[in-house]
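Here's a solo chain for you in structure tokens, the form predicted on its own.
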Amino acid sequence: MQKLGDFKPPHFFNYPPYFTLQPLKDTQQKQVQLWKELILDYCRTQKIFVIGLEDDFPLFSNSAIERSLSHEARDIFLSGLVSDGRAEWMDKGHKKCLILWLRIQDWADCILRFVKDNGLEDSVMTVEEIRSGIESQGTELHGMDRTVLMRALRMLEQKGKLAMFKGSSADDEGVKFSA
């Protein structure tokens, strides 16, 4: 089997007829969503927030039974996540696949979380220790994709619940949270 590191796979994914796309609408449609759910819970249990259409991503194979999704599976799977809004293509050329295993105001109720559980309303933190501070560890926002982190952020701000301000680089752009 493709290394999946301790991510236990359903059933499905030994079986053959799953890495084939299914010409019948309705056993489509049941595939499609199947492999959804499994990228969507592959991606959360191991912190994979970018999938590229080309890449080796384990999930596209199965050694064990000598299968792996065509491009055009991979594509279909991917673009039904990307309708579901679970997902965004980062290029015009849907190559690469911006995966959305919370959606960008779960990120930000997990974030407003994350703030009153650690007790920092009205103090300041910089983006990279939420991502990957000390207080952030143990929880979904460490390791958190940047890109996601600053929609939610962003998105806070726009509701009053917290300020950006800009340092002299990337590393220093910081958040006030309000109280």
Contents of the next structure:
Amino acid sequence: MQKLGDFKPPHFFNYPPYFTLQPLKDTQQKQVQLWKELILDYCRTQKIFVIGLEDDFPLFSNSAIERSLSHEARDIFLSGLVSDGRAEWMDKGHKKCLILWLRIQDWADCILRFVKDNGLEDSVMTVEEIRSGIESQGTELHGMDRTVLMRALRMLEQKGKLAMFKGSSADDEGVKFSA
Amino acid sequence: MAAGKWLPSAQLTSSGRPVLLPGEVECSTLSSVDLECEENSNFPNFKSGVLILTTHRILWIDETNNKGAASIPLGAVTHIFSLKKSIKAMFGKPKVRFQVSAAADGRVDEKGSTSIVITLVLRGKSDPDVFYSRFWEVWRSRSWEVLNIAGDSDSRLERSGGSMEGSSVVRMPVVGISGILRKEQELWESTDKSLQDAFQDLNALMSKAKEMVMLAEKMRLKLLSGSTSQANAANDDDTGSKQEMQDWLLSVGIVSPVTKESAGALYHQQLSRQLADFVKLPLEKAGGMIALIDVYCLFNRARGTELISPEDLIQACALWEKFDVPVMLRKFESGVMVIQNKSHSDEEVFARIKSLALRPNALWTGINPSDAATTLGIAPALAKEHLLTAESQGLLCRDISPEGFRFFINVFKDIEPNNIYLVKEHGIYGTWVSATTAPG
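Alongside the form predicted on its own that was just displayed, please also present the structure of the form predicted together with its partner chain.
All chains and molecules follow, beginning with the one already shown.
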């Protein structure tokens, strides 16, 4: 609980069997569901986009009851999110997982809303500005993961809502929003 | 059963095995035997039963009806006819005929004034000559009469020692130490003679088996108490050999083991019934469930000799399905095999486990097999099987940690994935939350 900052987990976070992968199919199914929800919740509130399986991810252990998830359990729960389309493996070895507590589609909608709210139709902005500029402050876009942002932008580009281009500086890209 | 009218009835255990008289030993078991009486037209039909020849009686058991068994005391047999070797006999089923004392009304009675002829028709696959010679042997040795002689073992030993003249041995007056010494000497001499005779003739050994066991028991007691007489003090060398001796002596258990020899083709069936009887007491002591490996040890230890193999044991248990016995073999998912009472109820065990898991301290720290073993009154290994079974029913969840393997009551069932912060008021999850978030 201490490592989770101001995040208050549900009561079952202190239930020791929650941290042991259950062998019985029905029980395990329920356990997986609860972990998926909890992971998404935590990542959403803490704005976490990537989980490294071998890292000391705070949610995966509870020092108050001295329990932590085995590697196998972590893999199973995250794979569950991947199957639901709420996460993606970033490597074949399942070492890093991208958490989509908003789906790419949802992010895309966020961007469109942002464009509309700020009257940005037909104007240009850099990718970096989208996620750290003044305009995005107070929205979910602020501080978002760059990889996820790029994915959402690419999706919108395919739908013709915007166009991407290389910017003046070598490592920055720009976006022109459609009218 | 109508037998009671003409033949004394015989008591059976709940597994269909005969209740033996003190000192009675089984010698032969045959299947599919008819028992007939030519002179008595009112004699009921004893068709195709199991015939057991013992040192004291002939028993006829109807396998289809657990309550029916008849007996003919060997003391009532007055003559055994020789086996007919006629052509007629060759085509029919082998028959063993013998004469039995009966009362005036035709009822078999040792002290009867008249006699009737009983015929055994051997329809099974057994060898009639073997049975016939056993019958003669056992009738001649008159083991049942040993019971009637009151008094000390000395006279009994001398009697069956064989080479002593009759039973009238002249005794010197028992006076003082020398009298005691002489008495001991006589005892050891007759014991020695008895042992010598026994070991020379294996057949005789089998009939003396009971005496051997009694001797072993006497020797064991003597060794345990230590002796005060001079004669014996000279014979004990040191406590080392005493200990060795003690280790050799077997505990006295089942006097009449069912052996492949005495039951032949029926070996597994009779063994199966005997096992069902034997296992009752250990089962009770173990709280209604006992591991098969433990039964194997206990049963063989009680048999003493004629040990059974693990395969025999499993086959004997498997046969229980065919008989109406109150016990059964059960295999857990983990592979552990146990014997349990048929009346054992899993539901009842689960109810007890559930209430154990809902106790305040169990809600905090869970339960382990030791806790369950104490509550259920069974061995920890079996308690773990019950916990695993309860888990497979969705009653418990496991918790594996460096502290060990523990189980908690399953609270997951009460939690909604769509609303993970909701704690329903009534429900196991609610109970668990209240118990574990209260201070202290």
